[in-house]
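There is one chain below, alone, in structure tokens, taken in the form predicted alone.
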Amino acid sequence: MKSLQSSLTPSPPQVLPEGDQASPLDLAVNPGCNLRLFKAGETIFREGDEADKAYIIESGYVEIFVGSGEEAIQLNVLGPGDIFGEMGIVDASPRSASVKAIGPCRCMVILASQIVERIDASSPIVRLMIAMALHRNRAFNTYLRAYSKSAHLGLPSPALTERSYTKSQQYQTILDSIKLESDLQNAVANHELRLFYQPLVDLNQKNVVGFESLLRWQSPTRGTVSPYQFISLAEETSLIVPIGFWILEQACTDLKRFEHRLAQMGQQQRQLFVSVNISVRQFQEPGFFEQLMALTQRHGVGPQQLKLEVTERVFLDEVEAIATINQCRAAGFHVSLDDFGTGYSSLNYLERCEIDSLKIDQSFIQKLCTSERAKILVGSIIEIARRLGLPTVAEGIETAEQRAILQALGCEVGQGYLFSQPIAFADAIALL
């Protein structure tokens, strides 16, 4: 059998340790059991076989090789604790190498379903990396099989290294996501992110009572990037943590500038707040509450001036997040439940968790004038909130008719294009 002199792992002694011999009873194979026992020299699987399981070696050694007979090339020798046969069930491809037991060998069987379901649940980026690694390994095995027939073989041909996964739309989507994440990291470092503000208006008094801070990204290479695109990406990664604290820092800075403008107008007594969207991941970050308190104290901002907006996702068994929210409320921060009515158990969350206000999702508001059912649902939400002592905010108000209906139903505060689109800080100051 040939062996390569390059980067292949040297083989350990191809014998079992003294005394590690299987009994005749052990060598019997029970197809219904997750333990398989192989005799010395027994072939476990061959190149080209269908892959339906992998193995963990409990005792003994196995040899991994490509080719056959005198032309076979040894790739590796594995021992107790090693896993083999996983490649085929990961990418649902035929075996790319053969395996035989060097001596009596006990192996625990891993079914294909046990691995596949875990891979399917992983990140698309992780799945891509696995696909790339498997492809390169298989291409190398193919090259070795050809090498065994011709010692003068050069580098692998394009046919051997063709990457089929790069032709799929999924591959391009994953690559685009990786590139976007890299650009977003640079955006944070290069101060490309900006806060815009959308006014929150008292529907009865018709004056601005606060602003919702909304993150915007103007990339020098991509132009304006949609918040729906990059914020969801930030929430999937650790980027949301530094971005989230930058938003809080900027919101506090701008709050003091709003106060200064009101003082210039002789309206020092006018109370103004800024709403900030906080992700589940931020609430779960160790020390979030302490950092929030330190931040507001440093800027001289009262907790009641900063409203923390959360989505229903935060209540999905996120124990750490709920504990932090309770800390924030106890310290005087106002917590608002955003996008109310779009989740699966909204009323259950109201019963289980303490919050300070409800924000009615714009999908209901947009249908107020055309759907009696939508009007009934919005009226019910407002009535429930009133009975619980919670003020309501309607987002996405675009017409005077929608505003009039909401006023009649008892909604206190609204925001939307009827009043203003999200605007830069300078324009928000001018709006005051």
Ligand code: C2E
Second form
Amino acid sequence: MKSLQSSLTPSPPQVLPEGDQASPLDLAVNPGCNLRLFKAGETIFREGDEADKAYIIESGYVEIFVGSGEEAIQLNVLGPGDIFGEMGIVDASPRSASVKAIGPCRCMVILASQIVERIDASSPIVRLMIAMALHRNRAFNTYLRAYSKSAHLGLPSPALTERSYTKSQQYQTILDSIKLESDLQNAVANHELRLFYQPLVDLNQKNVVGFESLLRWQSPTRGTVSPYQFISLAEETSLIVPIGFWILEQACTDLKRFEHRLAQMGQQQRQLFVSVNISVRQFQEPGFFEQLMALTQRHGVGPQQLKLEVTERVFLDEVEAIATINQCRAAGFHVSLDDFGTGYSSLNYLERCEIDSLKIDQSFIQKLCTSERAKILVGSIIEIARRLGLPTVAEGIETAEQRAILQALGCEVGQGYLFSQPIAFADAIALL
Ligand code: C2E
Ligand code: CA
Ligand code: CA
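Can you switch from the form predicted alone and show the form predicted together with the ligand instead?
What follows is the whole complex; the chain from before opens it.
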């Protein structure tokens, strides 16, 4: 057998160190056990075999090679602690190299099922990286197989094997999202994020009682990017934590400027709040509450002036997040349950966790005039909230008819294009 190392790199150890031999007794294979024992020279698997397991070497050595007989090229020799056979189970492809025990060898078996579920559950970006790494390894093995037959070949060429994954739509989508993520990281540093404001209107008095802050990204290359496109990405990568603090800082600064404007208008008595959307990931961040307190105190913003909008996702088993929410409420911050009615178990959450107001999801509001059932549901939500002592906010109001129905059903506050789209801070000040 030719050794790859003899032609490319220095040779690894090929002899078993003394005292590392498996005892003859161990060589009896115990079926129902996840240990496998291989005799010296035994083939563990061959190129082209179906891959259903990987192995961790407990004792002994194995050699990995491509090709066969005289033309075989040794790729590596692995020993205790090393894993082999993992490539095939990661992407369910046939073995691209063969493995043989050099001496008696004792291995722990890892079943494909133990790995596959974990990989499937990981982020698409991680899966793509794994696919690329495996592809490169396999391309190299394919090259070496060819090399073993005609040694005059040059170094592995990128064109040697087809990189089929680059052609898939999924690959493009993943690359786009990696680029978006890098751009977003720069966006924070380059001050490309802006807070827009959408007024919340008292449906009876018809005056603006507060604003919801909504994030916008003014990208020099992408234009205005909606949070629907980047917030979930920021949540996945935890970038939402620094962005979230920037949002809170900005919201407090703007809140003071709103107050200042009201004072100029001789309306210093008028109470105005700003609602800020807070992601579950932010509530899980250690020290979130302390930082929120420090930040509001620094700006001279009272906790009752800031509403924290949370979605029902917070209640899905997120114990730390719920504890932090309770801490915020105890300090006087108002917590509003956003997108109410779209989660799995909205009523259950209402029973489990105390909150201060309910925001009925826009999907109900938009069907209010066309679906009797939507109207009944909205009426029931408002009634339940009223009995729990919670004010309701309806979002996504686009027509005067929707507003009239909501008002008749007893909803207190409305938000939507009927009153105003989300607007820049300067326009929001002018709207007051
Ligand atoms: P959301 O909190 O449910 O915000 C309401 C969304 O509905 C906003 O979209 C708003 O522009 C849109 N909207 C308001 N009125 C109407 C209407 O009458 N008709 C229709 N069709 N849409 C209306 P936007 O600004 O694109 O935000 C989307 C989502 O992104 C938000 O949903 C929220 O979940 C998230 N988001 C926005 N800003 C932030 C932020 O600062 N932090 C976090 N964590 N999430 C944010
Ligand atoms: Ca919201
Ligand atoms: Ca909402």
